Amino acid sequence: MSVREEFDAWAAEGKDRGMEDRHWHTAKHVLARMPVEPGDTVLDLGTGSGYALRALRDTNDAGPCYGLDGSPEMLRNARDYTDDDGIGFLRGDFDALPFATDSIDHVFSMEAFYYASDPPHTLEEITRVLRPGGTAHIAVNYYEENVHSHEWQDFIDIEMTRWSGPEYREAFREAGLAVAAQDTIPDREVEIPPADAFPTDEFETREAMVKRYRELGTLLTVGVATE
């Protein structure tokens, strides 16, 4: 199954709203760190329901915002959810971003980058479209240090890339992005049951669930275009 087919099915089943709710726990903290100035152009890679761009426009007075996704059904839903002429949604490929060189101020991606078929080239494309001084905020829950995420590949037909934190930093640098920051953002909103509720379907112990959400959380890597 292709990425488009997988996410078309999710959108048709209404799963885009569920992803939005779950991702928002840490995505809002990523968005708050982005140095978006009034009028800045923002690109959201793997926009899904478009929630991130709507939030940016509401709180940062961002300029033109573009949500790119490979799923026509996701994009159809995003347009239905959005009442803002300053946000545009378009279908596109992570490996060939449909934007001119030096045309974007900030790139945001939440829980989507690891679906890229050629992640190093996607980073090169991000570097190409960013203006000098522009930023890339790439956030993922599926990464090497988060051992609780490793089994996700077994439940999805799409091949995913599982890099470690150091591998993300190296890939950013290889693509021409200076690494400005990298850290994990804890999810403090997922409710963690008392110890006597374990084991659960997902976790053997309460300690494991605490580590997954309160410590490992979301890996954020921030890059800056230098040229």
Given for the second form:
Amino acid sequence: MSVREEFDAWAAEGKDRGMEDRHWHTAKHVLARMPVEPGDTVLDLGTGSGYALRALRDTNDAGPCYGLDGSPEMLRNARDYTDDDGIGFLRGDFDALPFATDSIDHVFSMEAFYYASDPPHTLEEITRVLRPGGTAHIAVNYYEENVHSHEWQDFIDIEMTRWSGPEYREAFREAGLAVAAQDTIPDREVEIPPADAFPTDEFETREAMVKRYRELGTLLTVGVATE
Amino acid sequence: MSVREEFDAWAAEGKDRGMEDRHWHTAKHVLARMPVEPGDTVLDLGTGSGYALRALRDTNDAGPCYGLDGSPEMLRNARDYTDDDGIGFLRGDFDALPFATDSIDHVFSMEAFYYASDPPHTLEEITRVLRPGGTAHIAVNYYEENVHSHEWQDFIDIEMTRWSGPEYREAFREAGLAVAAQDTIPDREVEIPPADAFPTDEFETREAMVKRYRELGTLLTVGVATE
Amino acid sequence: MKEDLMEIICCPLDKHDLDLEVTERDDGEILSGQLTCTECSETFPIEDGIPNLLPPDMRDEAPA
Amino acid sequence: MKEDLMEIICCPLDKHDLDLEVTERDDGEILSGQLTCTECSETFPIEDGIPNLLPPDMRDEAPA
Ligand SMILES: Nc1ncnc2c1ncn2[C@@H]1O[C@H](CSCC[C@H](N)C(=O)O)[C@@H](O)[C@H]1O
Ligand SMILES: Nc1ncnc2c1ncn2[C@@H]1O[C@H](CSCC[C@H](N)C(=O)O)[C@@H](O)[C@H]1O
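Next, report the structure of the form predicted in complex with its partner chain; the form predicted on its own has already been given.
In what comes next, the whole complex appears, and the chain from above leads the way.
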């Protein structure tokens, strides 16, 4: 199945808004850390419903914001969710970014990077489009240390890349991004039922669910293009 | 009063350990974000009890770690608190760093930067000593948005610099540090007494104390030396 | 898409500039048209206001 | 201080290399001695194992 088929179906089922709600718990902390100044140009890779760009326009007075996605249905919805002239959407692939060299101040990506078919090359593309000193904030819930996410691959036909924290740092550096920071951002908002509700479909024990959300959460790697 | 007089007195009264305990609530999150690889060289500016270096040696297998401070009593204590050969202490001033150009991988500083007599110059010194791609993690509780910290200046004879978040970003960039990220890290650990305990010496209301710690907390600005 | 997108986008293949040809416009928004690479002459459609800058070999025009 | 600190420290004033003169050593640790700038000849004391690399005009040797 292609990215288009998989994610068009998700968008048609309303999963774009569902992801926005769930990812917002940690994505908002990522967005809050980004040093976006008024007028800065931001690129959101795998924009889904486009919530990140709407938030950065509202809170940071960001300049032109672009959402790239491979799924036309996602893009159609995202376009419907805003009438802000400063936000534009386009269809493209992570491995062949249609942006000029040094044209972007900040790249954001939430729960999307690992779908790239050639992630090291995607990082090179990010380095290319960022101006020197520009930042990349790449956030993922699917990563090696988050054992609870490993089974997600079973539910999707696109091959997913499961790096560890150190592997993300190494790959950033290989691609020419200085690693400025890395950590995991806990989800403190998802509701965790009382112990007697376990096992659930997803978690054997309450402890496992607490570890998945309150402790592991979202892995954020922050890179800076140095030249 | 000089930095030496002020902070020698603090160290003699055991305030070094007291600060370690209180600052640890948020400093540990700063340390957890630093992309310190095994063998990396770390410089702690205004090291106090030296806890940050002890932590980075234990958790990240950091290489040589140096703690700089202006107070000989602080340094004497810090030296006593560890027998790790990989940690060294030296007396110096923030405005005249005695480190070779491009010699440091990461600079950390907690609750100390604003005592510099010429903070823009201190940032230039940090840029100088960092290798290209090296990071600066500068954390402060005393900053413009944290109105509860403003009165601290009344208790100390050294002139303190009270910048806002945007002023920190601007000053980093002026000094040649790309701003990678900035946010405030809440202190979720300090105990907040029930409402009827207020007013206290420090806070009029419980809400004020909640805002100071759980909401504002520590301002962290992360910079990367780009050349 | 807005016309000022042209300032920043490029051909996904060789990263050269694109030429814009507008078929339909609505209130400052370009609804349909075509982008052509000034170097390799590859063309990219604009449909429903959204430019499709996928590399041509990734276009899967059959409905899912 | 450990001797390998010499690899990284420099004169706080002109950032040139320093020469080391050891007065007292204990188990690989230099307890007292003197550092001299190879450029400006300014000297910096090592006392109780800690080098004092403050700029000389900031030394306040009177006890607090
Ligand atoms: N190779 C690729 N190129 C472009 N977009 C891709 C892609 N692989 C996956 N995507 C897009 O990435 C998104 C992942 S879902 C995450 C959406 C959003 N960032 C959120 O946080 O909710 C989907 O919209 C999918 O269409
Ligand atoms: N100009 C200056 N140069 C060097 N050290 C300074 C300085 N101004 C203040 N300091 C040092 O900075 C420290 C601030 S107190 C903070 C200590 C420690 N980082 C902690 O988090 O607890 C003191 O130890 C003080 O001696």
